[in-house]
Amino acid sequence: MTRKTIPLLAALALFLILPQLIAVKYYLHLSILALIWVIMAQGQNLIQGYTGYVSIVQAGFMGIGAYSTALMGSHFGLPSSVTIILAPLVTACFALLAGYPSLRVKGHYFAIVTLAFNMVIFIILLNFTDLTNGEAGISGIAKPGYGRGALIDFNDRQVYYYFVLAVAVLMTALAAVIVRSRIGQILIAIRQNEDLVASVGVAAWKYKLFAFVVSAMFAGLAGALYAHYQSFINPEIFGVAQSLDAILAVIIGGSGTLTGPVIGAFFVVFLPEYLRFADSFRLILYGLILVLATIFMPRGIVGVARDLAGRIRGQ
């Protein structure tokens, strides 16, 4: 066992016993949402943290995944276990269509183009009422394994927690495999100097498109899990504000690290709840904390922790 694996195993053990440590059920609900956001943030980290392209469309992709699984279940009668698997694939198809033109530009232009895509997705979800029910949304979305004879009762919040935890661990492991592969090394090289990567004959656009589509699949899966957990969806949760939260989760946790999105996801889900004491000033306080954290912790919480650990070892 290496020195790096011990904290990971300790964190996993903490997540496994977390439901037993939580006395208030509402915090278990927030933990489930945070784990769903872990999946979303890991995808965001692939395109933002490792490739260096800030995408502002992840909440839109999350919406495509959520509506895909709900509509496939209600219109085609497919079981939830199948629609949850198909939802990321449907999202990937949309990401291919959006990614090819978007990735022809860089920097702020790419961010603006993806922002426009998120707004288009939101407007379609809001106005294509024949399919999405518009602002009223879709209710009664069945949980996985729902029905007579189901082996596992996913209506039990604790069961759903462990289900989402398993998926979050699996997707984090998948992200780790990608970033430690040759593809991941090229993505990092693109972030550091894209022109140099292109000059040695590597088709950088293929790798950027790969990162964009895979990040969208992560978001689509997160959306599908969210839809089946809440049993209700409407366009409100899939707007630009949520895409910005995904970006902040990566920045605050630690951009370009695997641990950062996990910490950042819990941060953006729990912090607004802890600020409820501030009532109408809550969002102002939330924004102020995020701005200060971004300015004074450019490497995120993981970066600060590493600096502290380095100083302790140096003493």
Given for the second form:
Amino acid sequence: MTRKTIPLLAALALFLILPQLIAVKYYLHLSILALIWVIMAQGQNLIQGYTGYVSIVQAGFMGIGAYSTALMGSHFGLPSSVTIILAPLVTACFALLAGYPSLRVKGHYFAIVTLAFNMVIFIILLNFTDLTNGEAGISGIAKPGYGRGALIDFNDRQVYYYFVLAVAVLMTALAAVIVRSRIGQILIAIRQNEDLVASVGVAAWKYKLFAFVVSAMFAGLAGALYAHYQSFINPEIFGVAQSLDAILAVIIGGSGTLTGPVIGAFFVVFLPEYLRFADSFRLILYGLILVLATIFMPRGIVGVARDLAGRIRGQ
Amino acid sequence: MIEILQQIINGLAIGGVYVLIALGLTIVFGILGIAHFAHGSVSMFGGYLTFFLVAQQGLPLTLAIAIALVVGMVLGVLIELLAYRPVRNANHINAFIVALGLTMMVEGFNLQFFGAEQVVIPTGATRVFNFGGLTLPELRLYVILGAAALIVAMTIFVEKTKTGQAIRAVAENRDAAILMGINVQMIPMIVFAISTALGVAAGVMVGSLFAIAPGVGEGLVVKGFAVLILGGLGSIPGAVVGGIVLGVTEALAAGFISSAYKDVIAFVVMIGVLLFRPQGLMGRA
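For comparison with the form predicted on its own, please write out the form predicted together with the partner chain.
Time for the whole complex; same chain goes first.
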């Protein structure tokens, strides 16, 4: 039992009893969305927080995951349990195609090229109506295990909560394994000084492409879980604005940490809801919080918490 | 042939708007290294303000544009001072996140004060000229000429004036510029004032040619960055060439391939250029 194990187990216990603590159904719904966003944010953190490349296409990849699971289900009659696993692989193929040209450029160039990819994905989802049904979207996407006499009824929100929680924990653990491996150390080295990494003979581009494709798989999986949860998808929520939310989740939570994306994901799902009272001031407030947070706590909530903990321990 | 020429003329007008947006982005990027993502929303603010002054306050168009330009310059200076200056010495990702926050704030402000409906700035320029089968609406002509005049004015300012020289010096080497007695605290404010004024001009053009609505600014700023990448980051001639190339490509794509996919084609061109010339069309290797 190290000092880190206890808070980890406490957090896990909290997530396990959370549905019992929530009286309002709507908050359970938001919690499921937030857990899906944890997966999304962990992926974003790999490329943004650890590798230092701001990708603005994550919501587009989420869309590819969501549409591929829905279309594979309806066109090939595959069960949801299979399509949810295939969706991240389909997303990975697209990410390979997008990543190769994007990763030839650095810094702002990369951010903007990925942004353009998100717009391309969005335009295609909107206009390729034969396949995607355009703005009207795809409805009636089956829940996993539904209608096959399954023991577990995924239509029950609480069951879906635990299902998504399990996947989110698994993916966070996977992110931890990647980050602590040699690959993860090289990614961090690329963030610190890419030229230096190249000068010791490491093919940095392979590692960057790996981080980009893996982050896309996380997003694709999040998209698939989202599609089956909502039973309905349309292009609207796979636009650039949602990619920005993924970036915010990482920054506000604390980039380059494993806890940060978890906190950040809940933040970006719940905060806009709490600001709903403010109506159209909501956007202004949300933007203001973001600007102030970046200026005054650039290391995110986790960074502030660590500073506080350090100060308490020091006294 | 006539059809191709016609599309090229159509493309020049929107290309001019892209050039103005990209010029505003490129001077901020070239001198301060900031990817000023809120630029599109600020442009739309300028367009909305002009519409408000003309349609609701009954001011003449030229006066309304002049007021919008001045308000835009003040706004640009405030953005530099309050939002970007505090993160100047931090990681460049931080400045980018601040830009995203600013975008939300300006978008929210636009929604709050100008509403969500799409508006078109009334100009009264409705005549259509005809040159041997080519049609040229008066308004498009004004946009092309206005954009060209602003590009020339901006080039003269940067190349010929003392302030322009100081801006270029800071872009070249900030520390050496300080030693030469240049007030480096003032330069970013001047740059943001000019950049925002160019953006407001572009916003007025978009508002009179097409329409202003929530979300238009986002598309515009992405096109602006696409132009920057096409032309080469931080290069003024690159922004001009890139803007015209993107505008004309888009018009040709809309006319001959598909208008729904014109943006996709524009981005494919951009990505294609990056694959073969990562430094952009006019950028230095």
